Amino acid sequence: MRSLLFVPADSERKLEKGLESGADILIVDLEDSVSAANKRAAREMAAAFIAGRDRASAPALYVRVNDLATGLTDDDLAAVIAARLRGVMLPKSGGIDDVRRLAVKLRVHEARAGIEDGATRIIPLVTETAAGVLNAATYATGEPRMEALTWGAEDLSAAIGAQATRDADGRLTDVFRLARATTILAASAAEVPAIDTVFPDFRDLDAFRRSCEEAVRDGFAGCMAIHPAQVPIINEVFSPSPEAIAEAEGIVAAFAAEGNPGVVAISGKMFDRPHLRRAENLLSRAGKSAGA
């Protein structure tokens, strides 16, 4: 799960173009990119688009529904769950209780559609409200459907009255750095991947690449995109290099050869258990078994 591309549910052209983007996940959006007047038509288009796709083929298909407070979530789910999507993105999640509320709704819709219980996954957007940021620790208690955590800055800026999310140099300001860091920590505590937020200036690909490199450095496993041009950069940056994979495999092999001790020496350097966990995580992201 490296790249997650948003596509408006009411644009057939953009939906089809999204399939060719190379994204790991396509997020069919029923929320911000669809006007209130077009919600019903967007639901119908989303359902038809998803139903026409092989669920096992790439990209995996998620739907971003309208948040629980809008009163629109049930109509969104009723329209799309029977089409057998991979999962649902929940905006403005206020904590694990909101994820569990959504999980109950999904169970009902899955049962009505004859879909296996638990088949539909959930990715909550956890920082779009002040309460969401402050309740991020609750995700550590877990929910079996939760596949990852991600965050957003724009809705949070509106909620708290911030005039901007970034400074003159393009760096996130303090509140939004806190939201970003909180997402990484909450995802780690919940033992799910952390996905970085969108980068609004899709024309500045150099700045976007730097942002992705910083995200990998800090522990994010992937990034959301708002334009297909961003997807190749995400896939490249969030894919471990052959050199990094080889180093990780060497660390795992050294620990295994020594009977998994607390510390091993490799080429004159000491590696301890945190290095082993980091190597195992990298191999997992690369789609390789740590024991292979």
Contents of the next structure:
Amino acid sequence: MRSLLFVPADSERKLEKGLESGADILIVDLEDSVSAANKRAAREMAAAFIAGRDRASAPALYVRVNDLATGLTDDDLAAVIAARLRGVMLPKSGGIDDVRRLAVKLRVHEARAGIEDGATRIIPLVTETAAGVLNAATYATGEPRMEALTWGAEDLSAAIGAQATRDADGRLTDVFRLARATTILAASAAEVPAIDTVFPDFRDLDAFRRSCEEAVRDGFAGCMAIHPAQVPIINEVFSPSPEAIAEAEGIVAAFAAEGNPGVVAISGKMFDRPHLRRAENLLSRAGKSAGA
Ligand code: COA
Ligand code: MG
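Let me have the form predicted in complex with coenzyme A next, following on from the form predicted on its own.
Whole complex next, starting from this chain.
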């Protein structure tokens, strides 16, 4: 899961374009990109779009529902679950309890639609409220449906009354850097991938590439997009390079050749268990099983 492209559910044109974007996942949005007046039509369009697609073919389809406090979530789920989606993105998640509340709802909707229990996965947006950031440690207690964690800056900024999320040089300010770092730590503690948030300035692709490179450096496994032009950059930057794959394979092979010791030397450099773990993670991101 490298690239996750948001598509407003009430735009047939963008839904179709999303299919050609090369994104690993399309997030069909019923929340912030759809006006209140359009929610009902958007649900129907989302359901028709998803039902007309083969679940096995790329991109995988997620739906972002409206948050649990809106009173809209159940109607969102009732409209789309029968169409068989890969998962549901939960905005403004306040902690693992909200993920569990959604999981219970999914169980009911799956049963009604004759879909296997647990088939629909969940990705929560974990930093859209102040309480959400402070409760992020709770995700470590886990919920089997949870496939990844991601974060958002705009709703948090509105919630806390910040005037901007970035400084004059384009760097995230402290609260948002904390939210970003919290997401990485919470995802790692929950043993699921961390997905970086959207980059709103969709015309500045150089700045976006830099942001993706920093995300890879810091431990994110993928990134959300709001525009198709961002997708190839995400796919490129978040796919390990052939050199990085070869190096990781060399590390795994060296440990295996020496009977899996605590530490090995390769070309005059020391590699111990954290290096091995990092190499295995990289190979699993590259779709190669470690040791193979
Ligand atoms: N998914 C699929 N296709 C998209 C797209 C998206 N997210 N964003 C743009 N496109 C399409 C456009 O329809 C256009 O296709 P067309 O010329 O064949 O009609 C093409 O890509 C180029 O779009 P462009 O003119 O550069 O942008 P725009 O002004 O039409 O749209 C946004 C800009 C921001 C409104 C649009 O990118 C968008 O809706 N993004 C998603 C917003 C969202 O979901 N937000 C919620 C999460 S933060
Ligand atoms: Mg939002």
